[in-house]
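Single chain ahead, written as structure tokens, the form predicted on its own.
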Amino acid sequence: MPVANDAPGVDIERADGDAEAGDLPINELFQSLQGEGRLAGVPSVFVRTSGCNLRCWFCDSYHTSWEPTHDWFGVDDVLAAIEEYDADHVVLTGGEPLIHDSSEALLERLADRGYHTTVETNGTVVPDAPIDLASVSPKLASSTPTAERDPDGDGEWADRHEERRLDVSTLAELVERYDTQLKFVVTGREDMAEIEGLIERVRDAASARVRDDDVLLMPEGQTREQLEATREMVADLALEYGYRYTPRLHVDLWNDAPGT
């Protein structure tokens, strides 16, 4: 599926502009192994949309957020591309795929065809669509693109990111509606106080149970070298706090190659 360059820095909030009604901005579509979470190792088709309502400084899909690139495709076209692969699992990811209304239509159609769907989301949007696994990655304070960490070097997104990054009521609703894993990108031990506090707040707000097994700690790092520096520390934190450790299998196997 081809990809076209969009204007750098565009904040795609909804599928609009030159697109046909109902189109999705697709950055890439490929088959690989799920690299993270409880389904790590499962062959899956990945549908990566472009555009995000946040700007994590360590974003590992830079060309869906800081400099979004994509071509517009209708849901039928995306389904046809998925069906070219021999896989039962589909991962809808981004960017933030749930900011696009047509993601709901795609998820409905995938469910009708019997696919298992995982949605990788930052937990700021609740969709009206079937999802088999909501892989929710709440963004911690350490994700905020301050001027010192901003890839563009100006910190322009810091306030917007900080304002949008967490919504406990939205996280609670996701936990209530879907089978959910809460997956935290851990940059250091200092993240744990915020993780512990947020989990307690979600547990208080949600009617559904959030088990320790539903909480996953994942090392920050986009390359093997970066993961080598953080992997053991995060594994030790998982042991200490009783949460699950999740690898980044695709990075271990293919480093930072696109389409993996």
Ligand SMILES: Nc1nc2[nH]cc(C(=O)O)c2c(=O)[nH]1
Second form
Amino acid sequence: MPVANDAPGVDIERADGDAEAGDLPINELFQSLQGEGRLAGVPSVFVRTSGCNLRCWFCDSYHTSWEPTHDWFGVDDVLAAIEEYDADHVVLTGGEPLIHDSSEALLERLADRGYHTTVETNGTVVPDAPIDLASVSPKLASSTPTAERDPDGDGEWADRHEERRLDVSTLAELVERYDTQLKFVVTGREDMAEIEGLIERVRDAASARVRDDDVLLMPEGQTREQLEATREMVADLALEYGYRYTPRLHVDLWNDAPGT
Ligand SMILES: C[S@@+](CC[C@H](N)C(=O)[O-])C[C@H]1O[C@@H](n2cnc3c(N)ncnc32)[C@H](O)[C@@H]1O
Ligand SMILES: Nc1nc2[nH]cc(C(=O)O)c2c(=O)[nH]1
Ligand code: SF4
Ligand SMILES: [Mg+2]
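Next up, can you give the form predicted in complex with the named molecule of this protein, since the form predicted on its own came first?
First the chain shown before, then all remaining chains and molecules of the complex.
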């Protein structure tokens, strides 16, 4: 998916493909309702950076991970595009937004201007920047792109993904530093043992408290049809384990349409 430049008033004229120091690779920028997590339903501007240090086989943002596409924009240009919208909430996502140093500069500027910021992150990087809600989605073994599941080849990324996907001390630091929700993509009941074990390890490692309702179970699925097959099972698991369920509101509403 190319940069979404058809939204009214969004100025992304300087799309010349060349990076300058401090630029961010932007895949798309749009307004929607936050579809996931504690703030589901809140009108928000989404800034999607391109590039990721992981390769989940199910990644619903294929054009930021497996096949990244983007144009480069300065932080000022990104801010100007955000300010075209009448929104108080900004969601910085990707790809993995925290692999880019300039994400920190953008978050500083957004905080200065009084925006509420959510960062959607895989929890492998601790940033040095203000964030109102760290929406951390640690990646489970069921996300690994094994040869059978690799959408793009025959498992070349499996080892790198496996090595990088979880680091308890990084997760503990995020929990200590930020108001955090831990949002797990659930593919089946088999994921629960890993989730339970990981929560226990993060609780042991972090001085800050992780409440059961800071832990969210989200059904895997990029389309309405796929979610139909997983959401009830995941809702039942949330009830059984006492964690929170999060819908994928945007998928329920708009399926897999771009810019939603
Ligand atoms: C595309 S990721 C970008 C942010 C970051 N890289 C991460 O994974 O948290 C945004 C959110 O979508 C979730 N996600 C990606 N593919 C999904 C799928 N097929 N089903 C459910 N959630 C998915 C991720 O777990 C994450 O919470
Ligand atoms: N509406 C909507 N809500 C979202 N919440 C997290 C998203 C993401 O891709 O990070 C996302 C997204 O892509 N769309
Ligand atoms: S970590 Fe996030 S962006 Fe990266 S591949 Fe997984 S879901 Fe996609
Ligand atoms: Mg998304």
